[in-house]
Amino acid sequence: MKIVKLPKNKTNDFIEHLQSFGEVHAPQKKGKKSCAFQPVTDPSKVLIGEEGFLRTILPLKKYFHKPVDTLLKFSPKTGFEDAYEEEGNKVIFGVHSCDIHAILSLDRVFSGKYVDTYYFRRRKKVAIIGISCVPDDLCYCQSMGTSFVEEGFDLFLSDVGDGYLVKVGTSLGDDMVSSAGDMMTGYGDSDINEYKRRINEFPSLFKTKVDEADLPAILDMEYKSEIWEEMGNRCFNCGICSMVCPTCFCFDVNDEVCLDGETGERKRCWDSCLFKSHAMVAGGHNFRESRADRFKHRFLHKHQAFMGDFGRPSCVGCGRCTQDCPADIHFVGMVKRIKDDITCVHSGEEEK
C-alpha cells in the first residue's frame, strides 16, 4: 500500500486540487448544530479531523440510493423510457470508517440476485476519501468492527498531529496524490510513532461499548419478550432512524400521473419498515399491524437477519439513530437489555 503525508497547512490546497477529479463534496455546517455532505465552494468551511464533525445528518447513501429517484417516464406515444440522468464525477471528502463500511454493506445488498443498476451507475462515478476521527458518547463502531477500514476508499487520511498519513487505496487515489505535486511529502519516524500511538490509544477512547456475541440466538429466544411491547409503545414509528441509518435501504415505488391523465413518472423513494404502510398488502391486511411488531422487525433485521445473509450485522455503530430519535431510544441500551447486560458503559443506557 502506498502511503504519503499531507501537511495540514496544505489541506485546503489539496481539496481545491481534487476539483479536477470531480465536484468535491464534504461535511459543512448546516444550521447551528448539524452538518451535511455538501458541494465545496470554500475549502476553509470544510469540517475535518478532531476539530470537525462526527456525523452528518444523512450518510453517503443519499448519493447512490437517492431519497427520491425517478426511474421511468411514460406516455401513450413513447411508452416507458429510462429517466436516469447522467451525473458528473464526484469526490466525497472526509468520510469516516463506519460510513465507508456502510457503503460496502449497501454494495453487497444492491449487487445481489437482481443488480440495482441505478445504484451502481452512480456508485462508479464517486470517489471516496476517508479520514480518521475521535469518537463521542454515541459512537460504538469499535464494538461493531467498523472503526478501521482497509477497503472501499480511494484515499484515507489518518491524523498524525501536524499532518495526515494518506493511504492510497485505488489507482484513482494514486492519480490524486501523484498529481498533487509538492503538497505531498514523505513521512518520517516521528510520523510512524505518532500513527501507532493513536492506533493503540483509539479503542480506549470509546465510552459506549456493546457485546453482540451470540445476539442472533438470544433474539430468537427472546422473540416474545415483553420488551418489544414496551418499546413499541414508546416508539413513534416516525421512521427517522431508518432515514438517517447509513445501511437502511428499503424503498417504495409509485407511479405519479400528470394532470393530463396519460403521462407520468415512476418514482422510488425511501421507505421504512416502521411505517404502517410498509407491510400493507392487498385487501388492507397488514402482517405487522402493531407498532411493537414493526419495532421488533427493524431491530431483528439489523442484528439478526442481515447477519444470516451477509455474515455481519447491518449496524455500523455511527450513533445517528440514537442521536435523532425523538422518543429518546438508545439502541445500544436495547442490545444490553436483550442480553441482560447491566454493565452499561454509557450513562443512562439502562433507562433508555
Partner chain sequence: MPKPKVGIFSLTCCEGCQLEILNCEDELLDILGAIDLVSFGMAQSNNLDIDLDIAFVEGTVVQRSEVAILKKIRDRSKLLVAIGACATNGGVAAIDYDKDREELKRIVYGEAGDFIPSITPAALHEHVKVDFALQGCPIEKHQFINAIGYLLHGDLPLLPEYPVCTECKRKENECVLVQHNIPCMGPITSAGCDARCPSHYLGCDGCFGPVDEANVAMEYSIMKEKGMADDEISRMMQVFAAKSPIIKGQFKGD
Given for the second form:
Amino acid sequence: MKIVKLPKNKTNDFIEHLQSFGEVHAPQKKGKKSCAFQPVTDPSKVLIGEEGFLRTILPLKKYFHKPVDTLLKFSPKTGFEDAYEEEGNKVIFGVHSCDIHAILSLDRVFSGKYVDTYYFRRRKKVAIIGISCVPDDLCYCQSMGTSFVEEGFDLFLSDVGDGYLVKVGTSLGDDMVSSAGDMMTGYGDSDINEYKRRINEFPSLFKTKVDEADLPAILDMEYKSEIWEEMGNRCFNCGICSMVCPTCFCFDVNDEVCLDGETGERKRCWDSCLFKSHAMVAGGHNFRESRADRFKHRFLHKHQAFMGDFGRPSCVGCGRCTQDCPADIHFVGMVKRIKDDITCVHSGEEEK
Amino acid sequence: MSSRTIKVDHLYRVEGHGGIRVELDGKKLLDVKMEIFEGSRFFEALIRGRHYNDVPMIMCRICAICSASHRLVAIKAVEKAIGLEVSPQTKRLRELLILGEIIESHTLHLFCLAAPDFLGFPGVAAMAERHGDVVKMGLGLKKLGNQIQEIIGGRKIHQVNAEVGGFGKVPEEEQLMELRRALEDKLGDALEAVAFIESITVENITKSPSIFSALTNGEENYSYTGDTILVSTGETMPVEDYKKLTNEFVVNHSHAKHSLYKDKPFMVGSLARLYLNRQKLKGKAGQEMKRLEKSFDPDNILWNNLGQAVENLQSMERAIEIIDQLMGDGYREEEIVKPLKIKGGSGSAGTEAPRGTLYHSYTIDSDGLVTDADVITPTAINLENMEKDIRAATILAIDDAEEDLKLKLEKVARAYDPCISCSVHLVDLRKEKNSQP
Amino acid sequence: MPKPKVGIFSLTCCEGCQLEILNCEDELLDILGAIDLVSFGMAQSNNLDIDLDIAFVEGTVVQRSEVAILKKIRDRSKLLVAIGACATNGGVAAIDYDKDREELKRIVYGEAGDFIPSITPAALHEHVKVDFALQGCPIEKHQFINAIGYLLHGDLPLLPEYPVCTECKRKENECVLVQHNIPCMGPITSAGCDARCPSHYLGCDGCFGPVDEANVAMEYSIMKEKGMADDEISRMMQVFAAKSPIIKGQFKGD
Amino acid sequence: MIDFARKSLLDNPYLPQQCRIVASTPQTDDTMLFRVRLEDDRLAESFSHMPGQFVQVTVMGSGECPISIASSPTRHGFIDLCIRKAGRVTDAFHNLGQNALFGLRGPYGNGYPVEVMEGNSLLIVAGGIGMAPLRSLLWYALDHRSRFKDVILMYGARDQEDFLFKGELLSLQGRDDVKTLLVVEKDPDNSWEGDVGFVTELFDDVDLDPETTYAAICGPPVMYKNVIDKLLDCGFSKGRILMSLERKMKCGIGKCMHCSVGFKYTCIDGPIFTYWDAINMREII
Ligand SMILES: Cc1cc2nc3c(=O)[nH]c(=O)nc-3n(C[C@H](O)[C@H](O)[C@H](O)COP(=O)(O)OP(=O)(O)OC[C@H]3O[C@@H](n4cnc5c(N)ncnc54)[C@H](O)[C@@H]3O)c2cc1C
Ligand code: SF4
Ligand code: SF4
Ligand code: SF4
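Right, the form predicted alone is done, so what does the form predicted together with its partner chain look like?
Let us now look at the entire complex, which starts with that chain.
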C-alpha cells in the first residue's frame, strides 16, 4: 500500500486540486447545527474532524440511490426508455469509515444476480476519499466492526496531528496524489508513532459499546418479547430512521402520468419497512399489520436477516437513527436490552 | 313596463359566492343589492383564546388571494399589541412579499377574470383559444408574483415563512438575485399589460364620483403599507382610528358587513390609491401614469382595472429596488425575534391589499392569548360603493336589453375585483346596526 | 375518447385550493386542453349544470344551503374529489366545531346577525360519499396536476401514505424537533407539501391532516417532554383537522 | 469489491419489453387467461423459464406487478398469464383489450426444482388462483411424462364460477397417465358432476409414497395449513413439500425489499420454498 503525507495547511489546496478529477463534494454546514455532503465552492467551508464528530444528515447513499429517481420514461408510441441521465465525475471528500462500510454493503445489495444499473452507473463515477474521525456519544462503529476500512476508498486520510497520512487505495487515488506535486510529502518516524498512538487509543474513545455476538439467535428467541410492542407504541412510523440510515435501501416504484393521460415516468423513491403500505398487498391483507411487527422487522433486518444474507449485520453503527428519531428511540439501547439484560427484555424500564 | 327584477344569481369570475339583484319599476330604480351568500366561518370568534403565534396561520385563511396581506397585517397588529419591533431587513422582505401578492392578484384579475368581459369571452379558457399570447403573457406575470411569494413566504398561498417576529428562514441571496433577474425580464411585459388593459377599458359606464381612501406611509415612494389613513375629502387619521372611517354594520341581504364614511359610501383599492398617491409613482410606472393622466377618470370604476395594470408595473419596479436595498445593506441570516416578556395590549394595523385597505386589530392578554379581534376587509368596505355604482350604471343603461345591462353590472362589480371570502366575518360587537357617529 | 367533463366547485373557504389550480400557470393551458371544464365559477361564466365525470370540491359545509348544493354536485358526478383541508377534514372553519354556533354568531355579528344561517362545520364526507381526497391548506399544485394525469389515465391518483418527516429527510433538512426543540407536527402529518414548514425552520402546522396510523398519543407525549402545556398541545393539534377521528380521539375521547 | 468494468452494470434489468396480448379466455368473473407474445420475435422464441417462475407485468401508467407464468416451458413462442382483477395494475390489464401492448420483464424467481423432482412422483395441490403457477408445472410434467412416476392433481375451487381452466382440467380426467381430482366447496344448484368438499378430503382417495413424492402446493393461506397437516400426517419430509408464496413486490429482482421475509427475498429466493424454509423463517405463513 502506498502511503504519503498531506500536511494540514495543504488540505484546502488539495481539495481544490481534486476538482480536476470531478466535482468535489464534502461535508459542509447544513441548517444551523448540522452538516451534509454538498458541492464544494470554497474549501475553507469544508468541515472535517477538528470540530468534533460531524455526522452528515444523509449518508452517501443519496448519490447512488437517489431519494427520488426516474427509472423509465414511457409512451404508447415509443415504448419504454431508460431515463438515466449521465452524470459527471464526483469526488466525495471526507467520508468516515462507517459510511464507507455502508457503501460496501449497498454495493453487495445492488449487485448480485441482478445488477441495479441506476446505482452502479452513478457509483462508477464517484471517487471516495475517506478520513479518520473521533467518535461522539452515539457512535458505535467499533462494536459493529466498521471503525476501520481496508477497501472501498480511493484515498483514506488518517489524522496524525499536523497532517494526514494518506493511504492510496486505487490507481485513481494514486493519480490524485501523484499529480498533487509538493502538496504531498513523505512521512517520518514521528508520524508513524503518532499514527500508532491514535490507533491504540481509538477503542477507548467510544462511550457506546454493544456486543453483537450471537445476536441473531438471541433475537430469534426474543421474537415474542414485549419490547416490540413497547417500541411499536412509541414509534411514529415516520420513516426517518430508514431515510437517514446509510444501509437502508428499500424503495417504492410508481408510475406518474402526464397531462395527456398516457405518457409518463416510472419513479422510485426511498421507502421504509415501517410504513403500513410496505407489506400490504392487493385486497388489503398486510403481512406486517402492526407497528410492532414492522418495528421488529426493521430491527431484525439490520441485526439478524442481513447476517444470513451477507455474513455481517447491515448496521454500521453510525448513530444516525438514534440521533434523529423524533420518538427518542435509542437503537443502541435496544441492542443492549435484548442482548445483555435478559430480564429487562421481558419487562421493565427502557434504559436510555 | 311594470316592476321587474334583474338578477345575476351567481357572480362568476370573482373570488367567493355572491350575486347582484336590481329591482326596477318601469324605469324607476327601486333597489340595488350585492348579495353575499358565502358561509360564515366566524374567524374573529375562533381566534379568541388562541396564542398570538397562531394568529397569522389562522387569520390568513380568511382569503387565499390576499393571504399575504392578511398574514402580514395580522402579524403587524400582533406585534403592535405585544410591543415587538422587527428588523429593517424583515420589514423590507415583508414589503417584497406584499408586492408579490399585488402582482399575482392584479394580473390574475386583469387577465383571467376581467379581460374576458371586454373581449366577449365567458372565461379565460375560451379567451386563450383566440388570444393565446395575451393569456400567456398574463400568466407569465402572475407566475412572477407567485415566485416572489414562494421565495419569500415559502408558499404561494398561506405563506408559512412569515411569522410574528420575522421570517423562519430568510431567502437565500441567490434566490433574491434570481428573482431580480426574472423581474427585469418581465418589465417589458408589464408595460405591454398596461397598453393592453388601456386598449380594452375605456367606456365610462357609471359616471359616478366616489370618495376614496388609502393608506400612506409619509415616505416618498408609492407604498402599500402605512400608518396613516388618507381620505379624498381631505381628512387624515392614524390607522388606530380605522373604526371612525369604516363604521361597519350588518345588512340583511349580506353575510358581509357594510361600511359608510359620514353616511356616504367610499372606495378603497387601486383606483383609490392612484387617486390619492399617484404623484408618488416613479420610474416607468410614473411615466405611464403621466401619459395616462389626460384620460384619468376617477368617476369611471373601470379605471380600477387600468389602475391595477399601472400598479403591477410599479410593484415590479419597486421589488427590484427593494432587492437592491437588501443587498446593499449587508443581507444576512436573521432569527425570529421573540418578546422577553409578554405584556398584554391591543394593536391595530392596516395594509393596502390588492383590493384596498385591510385592517386587523387584536387584544392580547398577558398569557399571549387573544381576547378580542376585529378584521375589516376591502371588499366589505367597497360593498356600499359597489351598490352605488351599480345603481348609477343601471340608470345609465336602463334602456339596454336585459342581457347587455346584466353584463354591464357584472363588469362594474368585477372591476372592484371583489373578494367575497374576505368580506365575510364579524362586525364589531360594540356597534349596533346603523349606529354611525 | 371524449375529454372528461370536469367541474371545480367551492363551498365556504378561502378559495385557496381553486386559486392553486389557477396557479398552475405553466400547465394551465395543457390542463384546459386535456379536460372539458364545464364548471369553474372562479374562472368562467359559462358554467353548465350537466353530468360530470369528475367534480373537484373545496370548502367546508357551514350552512344548510351548502348541503343541498353539495348533494346536487354529488348526484351529477361520477367521481367526487375533495380538495384541501376544509373539504377533507373541515379545515380552520371547524376549529370550534363543538362550540355553539349561535354563540359564535353573536360574538361576530352581534344581535344584528341573527338571520345568518350556520350549522356545524363539516367535511364533505360527512354529507356525501367522497371518492378521493387531495390534502393540504391549500392543495399542492404538483399533486393536483399528477391527480389529473392519473384520472385521465383511468386510475385513482396515488398519494404518499407516509408522514412529512419522510419528505423532510429526503430533502436532507435538519430536524427542527430533534435539533431545535421546535414543536413539529411532521411525524403525524401526511406528506405531500415537500416539508414546507420544517424547510423554513418552523414546525409543521399539520395542514395536510393526520397521516394514516398517526401516533397522536406519542406526539402528545413528545410535545410534553419538549415543555409544552396541555392546552398548547391541544391548540396546536386542532387547527386543520380538529374533526378528524384520529385527532378527536386524543382530545374528545371518541 | 465490485468490478466496475463489468459489462452487466449497463444492462438495465428494470426495462420491460413490449409484449402483445394475442388471445384472452375468460375464466371467472374477475379472472382471465391471457395468451401473450413478446413483440421481438427473437426474444419471443428464445424466452424460456422454469415452472413456478413469474414475470413482472407493466401496464403503462398504472404500474407493474408480479404474475406467475401459467404456461409450461415445453410450449414455445407464447406465455400464458392468468390474471385476477385485484387492484390498480391487474384492473388496468383487464381493460387493455385484444392485441394491446404491455410491458413484460422476467422470468424471475427460483421456480420448482424440476431436476431434483424428476424421477419422483408429483402431487399438485391447488386452490383457487393458485392453479396458475401450478398449471405450468402440471403441463411440464405431462409433456415430460416419462420423467415422473405418478402425477396427481388435486384442485379445489370455491364454486363452479370460481373454477379455473375448467375445460382443460376436466378433459384431463379422460387421461390415465394423470390422476385428476377436482372439487368445489359449494354447489348450490347441484350442477357440478364431481365431488363437493375441500381439497384436504381428496387425500383419502389417493395412495401416496412420501419417500418418492414431491408435493407442490399453491392456494389461499388457509389451505396451506390444512394441506400441510395432511402431508405431514402422510409422512412427508418437510423438504419434499413445496409451497409458492405471495408477498408484495415492486422490483422482482431482490432490491426493493418489499417481499423480504427474514433473510429471504420471495422474489429471488422464492417464490417456491420448501416447508422447511417456511418454518425456519419467521412470519412466512
Ligand atoms: C410471485 C407472485 C406470483 C403471482 N402470480 C399471480 C398470477 O398468476 N395471477 C394473479 O392474478 N395474481 C398473481 N399474483 C398476485 C398479483 O401480483 C397481485 O394481485 C397484484 O400485484 C395486484 O396488483 P394491483 O396493482 O392490481 O393491486 P394494488 O393493490 O393496486 O397493488 C399495487 C402494487 O402493490 C404490489 N402488490 C399488491 N398486491 C400484491 C401481491 N399480492 N403480490 C405482489 N405484489 C403485490 C404490486 O407491485 C402492485 O402493483 C402473484 C403474486 C406474486 C408475488
Ligand atoms: S441502523 Fe442506525 S446506527 Fe445502524 S447504520 Fe442505520 S442509521 Fe446507522
Ligand atoms: S422537522 Fe418535523 S417533519 Fe422534519 S424530520 Fe423533524 S419532526 Fe419530522
Ligand atoms: S409542513 Fe405541515 S403545515 Fe407546513 S405546509 Fe407541510 S403539511 Fe402544511
